[in-house]
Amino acid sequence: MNQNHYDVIIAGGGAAGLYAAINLPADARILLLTKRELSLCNTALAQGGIAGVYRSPEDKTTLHENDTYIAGGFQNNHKTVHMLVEEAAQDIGRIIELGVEFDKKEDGDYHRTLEGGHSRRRIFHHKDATGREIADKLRAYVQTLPNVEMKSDTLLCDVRKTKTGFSALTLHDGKYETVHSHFFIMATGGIGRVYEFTTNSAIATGDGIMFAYNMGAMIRGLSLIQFHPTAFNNRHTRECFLISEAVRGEGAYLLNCNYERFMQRYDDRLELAPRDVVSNAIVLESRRTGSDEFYLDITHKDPEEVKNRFPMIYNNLLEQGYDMTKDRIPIYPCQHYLMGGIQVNPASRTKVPNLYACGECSNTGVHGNNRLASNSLLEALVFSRHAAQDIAKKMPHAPENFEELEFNPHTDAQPVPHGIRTQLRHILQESYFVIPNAEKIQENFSKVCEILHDLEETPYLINQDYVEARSTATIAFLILNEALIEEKGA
């Protein structure tokens, strides 16, 4: 096979893209990109755990599909959900034959926390840092495996289908490179970045999503955003500092300006509601109190328990001034997670024929209207197997040959004109944030589309800038645009 040429090629290296690779055949021929160094990515940045009833008997999978349903507000992907819980247990399993360390209780058993939606303490963590262990250990194995071929900071420039499979364009060191494949995976990650304030790594802004939509993929609930209310409020970086939600299911409570607890007015459930009502019910209330200062408090509870549950959040908040066991915490809601994305059945197939996605960029259904706290790499696990499962019986079939598509990276060009990506994450903070503004998004769709129309059109130099304005643009176009039919139909 020319060196090129791939059975397979994964865009990402979080929980999906490295899962996928360990469950793909061994001797297929895998090459694995990344678009900056390969530990970073939103799995990394995980805190809370993995959810799953594990070797629990006083849990069950049906609490947990219902849990799930409650939070999603019924409009889930019945089978989907169903396989997440009911698979569950063989993917955290296997993850732990990998290497992956959850945190055990004295007796040996594993220590479960809660989080808001839970009806039972089913989540798996390693302290408040699971998802960096998870990504650690997952990589640490693909990376042992002779297959397996992973190129870090490596930008992903453009994908299009061929008839024998994809054709890619990356740049790596200031080269261009066209790559061939068979099957082809998107495990790029959310879209955080085309926002202003969000919990979501640097290389989070829906290049995979773009691509898969400019090749004819359909894109499903794209405006199903998730906003966590608990981002610690610096009012500084575009990358806020999340505040686990493990963190009130240990007995935090949230207190509005004044100091007082709020959360009794808006709903029974106080702290642990899901998110989305938490985020609601902060907005609602600075629109009450008029002040948009809000805080987390576990003061209340033993300092040295707090210190070894949260010892990374612990450190982060001494390094902006603040000590959780004696100082009230800043929160307010940012941009966390994504629902919606390229849409797949149980398989993980999109509508392209061998194009594949997982984890955050895909839209399995399981999340329904809102993600149930640590689903998510749950899904990352449970799908990307689904995927390799079903790459792996196409496999025998593919064609022997490849068709290679030429790229024009117009290096002669000019760069895309700066600050386009700036004016897009102020028009989706204005428009989108938690409480949509109908007005807001009347008036900046149109704004939207003449930028995207500008950069699918003019012959701009290919490089980060140019993706990742192309990728904002495309991704602002599909929230607005659903949006406004969303509010049509209402």
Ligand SMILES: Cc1cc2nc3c(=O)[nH]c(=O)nc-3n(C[C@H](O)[C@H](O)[C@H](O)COP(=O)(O)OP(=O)(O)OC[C@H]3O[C@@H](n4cnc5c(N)ncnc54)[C@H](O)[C@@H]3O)c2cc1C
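Keep in mind the model is a prediction, meaning the values are calculated, not measured. Heads up, when I say rigid core I mean the largest set of C-alphas that superpose within 1.5 Å between the two forms. Numbering follows the first chain given and starts at 1. First, how it differs from the form predicted together with this ligand.
After superposition on the rigid core, the Cα of residue 144 moves by less than 2 Å between the two forms. Once both forms are fitted on their core, the CA shift for residue 78 between the two forms remains under 2 Å. If you fit the rigid core between the two forms, you'll see the Cα of residue 261 move by 2 angstroms or more.
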Contents of the next structure:
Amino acid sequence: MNQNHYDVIIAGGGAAGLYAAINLPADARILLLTKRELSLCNTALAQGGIAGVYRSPEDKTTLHENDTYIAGGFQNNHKTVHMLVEEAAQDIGRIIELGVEFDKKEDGDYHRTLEGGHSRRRIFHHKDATGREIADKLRAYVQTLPNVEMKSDTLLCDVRKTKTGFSALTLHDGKYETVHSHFFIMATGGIGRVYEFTTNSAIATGDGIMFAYNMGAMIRGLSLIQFHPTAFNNRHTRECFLISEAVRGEGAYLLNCNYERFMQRYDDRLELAPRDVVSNAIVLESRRTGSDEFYLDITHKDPEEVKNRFPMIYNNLLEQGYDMTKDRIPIYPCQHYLMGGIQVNPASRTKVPNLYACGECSNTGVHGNNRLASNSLLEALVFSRHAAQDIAKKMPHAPENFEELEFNPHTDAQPVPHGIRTQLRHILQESYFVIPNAEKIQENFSKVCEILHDLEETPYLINQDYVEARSTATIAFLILNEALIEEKGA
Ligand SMILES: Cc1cc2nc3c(=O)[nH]c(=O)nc-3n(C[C@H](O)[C@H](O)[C@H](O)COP(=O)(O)OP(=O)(O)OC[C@H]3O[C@@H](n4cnc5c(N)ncnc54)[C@H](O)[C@@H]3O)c2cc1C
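Next block: the form predicted together with this ligand, after the form predicted on its own:
Now the full complex is given, and it begins with the chain already shown.
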């Protein structure tokens, strides 16, 4: 094989990309790309944990399945939900074998925590930094695999379908390279950075969804966005630090600008209502009071217990000047998770032959209209393994040769103008945030189409700014388009 020929290229080094690499055949030559440093991804930010029925006699997969349907408004795909809950034990067991450590109780059994919407304690966690533990351990394992070449700070700039597979343009340290593969796995994560305020890491600009869309894959459910109600409200940074809902689970109160509890006006479950209900309540309460000042208050609980249960949250807030055992924490909803994405079947295949998608950029249908807390890390594991297993079956029949397409990165062209992404983020924030604004959606859709058309037609220099501007415009187009179609159908 030539140096730039691979059996499989994986775009993404979060839970989905890493676990796909682990499950591909040992003789597959694999290239795994991450846009920035290896540790920068949404996986590393996951606090709460991973849901699953694993060695718990008092729980049942049917209960997990039912909780997933209830959270998803019964709009979930039954086949994939069934796979998700039934195969959870297999994948949770495997990552434990690979070195992932979950918190245990004094008797040696796992400490399973409870989150909104779960009828049983079934969330495996590593303190309040579960995602980082999973990402670190899976990455360390992948780094020992001789068949996987991991390239960090390497941007996937473009990818096209060829007769034999795929050709892709990458950019590392100012140098462009063209690579080719028979199979391609998109594991590029979420879209949070298309909003002004999000819990997502800087890499989450929906690049993989844009590439898949441009290759003809079906994209579904992009308007199914989860807005987390309790992000730390520091309106100076785009990435909002998440205050896990487990803090409300442990008894924290939500307060309005007058320091009053207000959830009783909106839902009988008060602070323990699901995320979308709480986010809606905050926005409605903000309209009622005319203020967007909101707080989470856990100062009435034992300070030592709070520090011990939420060490990462406690320390992060302390760095921001808030001691959560003594101070009210300023919060406000922000973009958190994408339920939809690149449409895949249960084997994680897209409509484009040999193009796979898994993790947050994919739409397996498991979440329905709303994700059940802690089901996404599980989805990333189960369905990236499915992608790897499907590729393993097809690999012996892959062609011997590689058709090689060339790309023009327009190195002499002008860079994409400043301000496009800011404009698009503002458009989404004002038209499609928590409670969609029909008027603004109408008004902004044509602006988004114009921006996207300019990015597609003008030969700008291909670099990170260009790729992310084009992804942001494509995602904004897909969200608003879907919202308009839904509105017409309503
Ligand atoms: C703050 C926070 C808390 C969360 N808590 C939980 C939780 O408790 N439980 C749970 O189940 N889920 C949780 N989630 C959701 C969950 O973390 C994500 O859905 C999941 O980790 C996504 O994994 P992934 O592998 O699909 O994407 P990511 O982990 O985001 O990885 C994406 C990868 O794609 C790469 N990439 C992107 N674009 C390109 C490009 N153009 N070129 C090259 N590489 C590219 C990135 O570099 C990165 O390596 C949380 C999310 C956030 C943000």
